[in-house]
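In structure tokens, the next block holds one chain alone, the form predicted alone.
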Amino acid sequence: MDYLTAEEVRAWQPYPLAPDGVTPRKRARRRMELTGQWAPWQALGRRMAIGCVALEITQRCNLDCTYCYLSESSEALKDIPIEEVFRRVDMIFEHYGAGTGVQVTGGDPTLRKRDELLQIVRYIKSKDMRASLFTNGIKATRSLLEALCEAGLEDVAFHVDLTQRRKGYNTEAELNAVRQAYIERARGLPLSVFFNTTAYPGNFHELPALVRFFIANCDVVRLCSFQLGADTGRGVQRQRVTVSAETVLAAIQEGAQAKLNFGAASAGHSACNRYAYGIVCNGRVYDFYGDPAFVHKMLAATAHLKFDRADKRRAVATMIDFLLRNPRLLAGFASRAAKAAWSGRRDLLAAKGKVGKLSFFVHNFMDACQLDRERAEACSFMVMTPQGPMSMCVHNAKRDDYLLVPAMLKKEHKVMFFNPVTGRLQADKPDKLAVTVTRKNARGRAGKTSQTSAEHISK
């Protein structure tokens, strides 16, 4: 394995804008070709310019997860000004264009002022990009979700698992009460609902049952994502032990009681992301990607289509319209659909023809001290730093380099600098920013010490 050295990690820079004439999608394809990831299953460079970009609008969080990727300095930092957030949204658009998925995240983004959160989502929508809210759900009330939908939010991803150490919940099965409450909050809203779960030794044995919970609620839940705990950030737990991408895939299939093809379509590096698509009927899962060759053909032919993720009927109508214009693909699709319907005829009858869908995703984050060069270069999951997009795993290995820096703002024709430590604007750019971690703001590993301090010289 070709791991980045500590010096290479420090020297790794955010991506600059592409040279003239190179479209974001072509640039993505070039990255996949150079890393050996350009293949018929590859969506990056074919359907999309990037998988998604994380927009961190706060570093604060109301939980303290044992596998947290945030920096030990995070809780001591003030929220960056909304002008700086807008500037980063502009950079996402300049790098990847319309249709890009923007994860509004943190910390927990719901800790940001409500009106600012709405403004941010509205601004992303004005750029014709797709806004997704990534939250632990504690403050994501029905009222807030309704307002965010009106502002243009398309997806909400609730992260719930045992690493969050929520009081009164000792098993993933007990946490299903929290998940169910979140599902009811989002029910009926024009949102795609996702659930994120950190997979680690402490909950691995419960993953099959958790998959069954998501299958039972696939009328609302569209995607269940399992993210392997990694040795990074301020988290106190570091061990994967028996948990790997392959064992998690096996656990998902055990819960689904179906063999799912996780290699027919994906984005980025095959060692990072694995994706499967299930059709659910009468509680039984059928693999929608059972014929990889046909999936590849459809992936190439439909790369230009834009599906409305918040409106199932409109998304289906888009696909039907495409198939009617492409009779050969229609014939292939109809033939396979007929075979699947015959195979599942008993379930179709029992469910009175009602069919749902559920996607399964496994995200294999890398440890901060073991960053595979090829995977970093083929990354499909970026975070927007003040200077540009950067691979999430590389960013997590040196988060303070991008947090402990002032933001330059123009105020009434004057250039001012926002100090994230004090939360104040100042005329002069500070030479260095120092954060003191105390008992009050310490999280993760720092919480185990009485008082520490960390200094970083701003660039």
Second form
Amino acid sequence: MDYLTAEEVRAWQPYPLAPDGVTPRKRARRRMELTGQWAPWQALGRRMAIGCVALEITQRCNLDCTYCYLSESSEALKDIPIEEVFRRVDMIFEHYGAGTGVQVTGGDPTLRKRDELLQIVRYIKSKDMRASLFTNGIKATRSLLEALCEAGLEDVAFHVDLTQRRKGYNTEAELNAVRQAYIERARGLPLSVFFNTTAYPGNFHELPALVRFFIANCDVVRLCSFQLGADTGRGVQRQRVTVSAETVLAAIQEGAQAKLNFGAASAGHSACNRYAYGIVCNGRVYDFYGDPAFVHKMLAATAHLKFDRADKRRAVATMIDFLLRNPRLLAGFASRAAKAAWSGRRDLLAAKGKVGKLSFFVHNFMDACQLDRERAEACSFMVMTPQGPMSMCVHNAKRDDYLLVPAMLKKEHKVMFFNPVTGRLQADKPDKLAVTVTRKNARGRAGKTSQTSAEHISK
Amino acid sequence: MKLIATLITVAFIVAGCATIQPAPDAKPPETQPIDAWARVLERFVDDRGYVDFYGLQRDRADLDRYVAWVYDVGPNNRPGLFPSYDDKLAYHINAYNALAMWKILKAGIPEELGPWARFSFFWRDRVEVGGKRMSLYAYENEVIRRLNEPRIHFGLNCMARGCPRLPREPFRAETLDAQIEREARQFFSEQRNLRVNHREGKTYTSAILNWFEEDFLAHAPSLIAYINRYAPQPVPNDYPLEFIPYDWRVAHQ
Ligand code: SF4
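Compare with the form predicted alone: the form predicted together with the partner chain:
Now the complete complex, all chains and molecules, led by this one.
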């Protein structure tokens, strides 16, 4: 394995804009080719320019996960000004264009002022990009979710699991009460609902049951995503031991009681992301990607199509229109659908024709001290730093380099600098930023030790 | 006494806080200024009267040009340009709406005009109309309302959801009467502004009717009588009126 050295991690820079004439998709394809990931299953460079981009709008959080990727300085930092958030949204658009998935995240983004959170979502929407809220759900009330939908939010991803150490919950099964409450909050809203779960030795044995919970709630839940706990950030837990991408895939299939094809379509590096798509009927899961060769054919043929995920009817209409123009694919599609319907006829009858769908996703973050060069170069999950997009894993390994820096703002024809430590605007650029982690703001590992401090000399 | 002294001090402090919003850095339009405003309304306002503020911010030259013209030119300093009553009234409704829209951009495109935001928006931050400095509040109350046309309340728009629908065309002197008549009918045809609840025996109507009651009563024996001039179905005379809390969320698309 070719791991990045500490020097290389330090020197790793955010991506600059592509030179003129190179489209974001072309650029992604080039990255896939150079890293050996250009294959028929590859959606990056074919259908999309990037998997998604994280937009961290606060570094504060109201929980303290044992695998948290945030920096130990995070809680001591003030939220970056909204103008800086907008500038980063503009950068996302310049890099990847309309349709890009933007994860509005943090810390917990709901800790940002409500009005600002709504403004950010609306701004993303105004750029024709897809806003998703990534939250632990504590402050995501029904009224906030309604207002966010109205502002243009399209997905909400709730993170709920044992690593969060929510008081009174000792098993994932007990946490299903929290998940159920969140499902009810989102029910009926025009949102795709996702659940994020950290897979780690402490909950590994419960994963199959958890998958069954998501299947039972697939009328609201669209995607269940499992992230492997990694040795990065301020979190106190480190070891993976028994938990690997392969064992998590096996646990998901055990829960789904179905063989799912996790290799038919994905975006980015195969060691990072694994994806499967299930059709749920009468509580039973059927693999939608059961015929990978046909999936690849469809992926290649529909690469140019734009599906409006916010408008299901329009998306279906686009697909039908495409199939009608491609009778061969239509025939292939129809015969496979008929075959699947026949084999699932009993469930179809029992469910009175009602079918649901549920996606399964496994994301395998890297440890900060073991960053595989190839995976970092093929990364499909960027975080928007002040200078441009950067692989989330590399970013996690040196977060303070991007947090402990002043943001330059133009205010009424004047240039000012936002100091994230004091939260104030000042006329001259502060050259040395340092935070003191106190007992009050210490989280994760810092909470276990006494006072520490992080500092950064601005270039 | 102590209370009065405190109030006077607070009033002075607050008055001292009034800020002036400088004119946009844009040349007034060379062609008819109203054309620039017409383009803004046509391009950035939808049929519900909601505004694509972020789109407008990215392409704000027309709005800036129109507002710069409003800062410079008005019936008070260039009366020759506004010979008729309708010329003046059309100018003021357009100017008020454009200034409100421009102030939303200035305020960083908030989601809602909360109490503090309203204070700055309507009172603290002054603008200029034809060279005369004033707040939006003073503009509405001391200039526009004095023209004694209650139907202006269905044309003036402060960009909140509770406001009357913002039409996608400017008000023009030649067609003003028909336009504000149309807006009055539109206003009372919308459930959010007028609804009768027979079960409760009450009529619910917009808070605008409450705030500017005297303007309406100067032209009709009662609010209900005034409403019934425009309502698609007459509302019962014997139901008490209840006013719907104003929706201060910004009218984003
Ligand atoms: S490099 Fe890290 S962040 Fe990027 S796709 Fe792989 S695991 Fe995800």
